[in-house]
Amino acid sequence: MRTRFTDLLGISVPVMQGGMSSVARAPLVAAVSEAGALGTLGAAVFAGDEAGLRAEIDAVRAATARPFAVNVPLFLGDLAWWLIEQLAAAGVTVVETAGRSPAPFVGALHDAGMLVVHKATRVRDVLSAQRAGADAVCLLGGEAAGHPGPEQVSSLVSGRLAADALDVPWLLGGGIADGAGLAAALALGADGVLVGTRFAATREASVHPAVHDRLIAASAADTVVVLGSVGDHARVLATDRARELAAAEAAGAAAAELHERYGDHLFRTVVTEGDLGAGVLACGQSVGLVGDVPTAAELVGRMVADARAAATRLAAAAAGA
């Protein structure tokens, strides 16, 4: 499937890993760009371990030689421009950034030869990352797991305020797990999607048996938006723990208590030990379209085979058949 964002990645499949913090560790990352898509390699768990972040690259190189991305938060300053010097040193080729505007990292990025793809939230914000020259953008419509921004736009409508107005290539993001949302962002006029969620629902995701089987069971009314009162909305899976953050920041809770409940460090936890109860779990709506955990090929697989099954339907119907 060629569109302009496989080309520019020199990728077979326009679809893009989101780069999950904890879960996209090198076994997804390197399965997922073998099958032809692009992987990301969630990097901001590696704060300060300048040998553990280059060991894990290194461990992507070993599994694949197909292009593979890096995810670079830039919400903190200081750590993005550590991980921008961790990564320039490995030879790192293309980077996916988020959090904050790119403009001032995107010059030193491609001094050091990395290809930008910015994720942002509101069209306004990818319109600035094209202008400050980012490569490519991704939107994120409200449905997204994570960090989908204060406005939740779907998808659906955030997709065409934006298709006449980039003219990078870009990606549309939340609420896509299969090839029929494939290729429903195509028709849009994207030239790719960004997959989390339905991601970390395959064999080579750092995920515990106990989330997978969580994931499976869970519908699309299965999340809830949290942290939304300091300005910070979070989509997670409507665990008892998220219902509890949830009613204390309904009761008022100041906002450290709040990023406390919901912490990074905790979400870790839940990952890799399959406890629910310890911490939120970023979740986003497409949870509902998860039934199984297939290898990551064989999602990229299905994906393909999906989205050109649905493109056939759409020209039988567009030729009156």
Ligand SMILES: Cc1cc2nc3c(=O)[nH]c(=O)nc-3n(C[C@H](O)[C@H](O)[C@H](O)COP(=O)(O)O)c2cc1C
Contents of the next structure:
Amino acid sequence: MRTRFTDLLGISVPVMQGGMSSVARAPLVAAVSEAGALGTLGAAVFAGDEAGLRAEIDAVRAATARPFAVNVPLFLGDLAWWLIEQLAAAGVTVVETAGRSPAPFVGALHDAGMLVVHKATRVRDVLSAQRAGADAVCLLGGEAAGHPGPEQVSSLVSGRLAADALDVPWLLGGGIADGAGLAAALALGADGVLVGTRFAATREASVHPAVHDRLIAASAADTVVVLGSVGDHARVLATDRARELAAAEAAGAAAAELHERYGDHLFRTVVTEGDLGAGVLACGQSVGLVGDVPTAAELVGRMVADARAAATRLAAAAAGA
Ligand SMILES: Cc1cc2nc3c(=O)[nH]c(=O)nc-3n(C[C@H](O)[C@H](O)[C@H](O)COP(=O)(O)O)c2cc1C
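Right, the form predicted alone is done, so what does the form predicted together with the named molecule look like?
Expanding to the full complex; the earlier chain stays at the top.
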């Protein structure tokens, strides 16, 4: 497949796997990139750990010679600058920035030879990232896992608005898990898609089998947005822990209690030990489309084949056939 995004990145499938802290480690990143899409290393977990970060980047490179990205959560402040220095020293060529305006960072990233793909949840924010010099942007609809933003406009509506407004190559994310979703995004005018939740349910993702079982069992309605009362909206799997957090929030609990219940510092325990009672798990509505745990290469291959089949259906409909 070929779009402005694949041309910009030198890849062959217009699919980017979004950075996922603890989940998207070297095995997943390398497998996605090796399949022709763009893998993204979740680097937040290595903030401050120079040797760990370098070893992880080296592990990706040992497994694939293809391009890959590294996620830089810009809200980390000084640690974001620290990460950028490390990535520059390691010769990383693509970053997925998110969480704050990339404007203060784009110059330094470009000086270090990196392409900037900035991810945001509102059309006005991706437009401002474009003005700041981002090489590509990703617009996330409200269906997305992680931080879908305060407005949570659906991908279908956001995507149409973005298509009319953006000049740089752009991806649509949030709710996309298969080839029909990829075809729909391309039909809207996107240059590709960004996918998180679906890649968490692949064999190379660094998650416990119990988490995979929960993702397969969950329906599209089994997510909940929490932490909106403290301005940090997060879409997570509706586990008992997440429901208790939502109830505490509705009862007016203070920010400190909410963050404690959220259990950010225990995310690794949730993911790697499968202890879904220890904290919450970022999860998008597309979890309802997860029915198995394929390899990343199988998933990417299916997405391409199914997108082509969808394009054939569109062409037949358009031709009145
Ligand atoms: C388990 C998990 C962890 C995530 N961690 C991060 C992260 O560390 N940084 C980030 O920018 N986005 C993170 N995300 C969000 C994804 O990169 C991506 O934006 C989102 O999943 C796309 O929506 P989708 O889940 O509907 O495909 C995470 C998502 C999941 C499912």
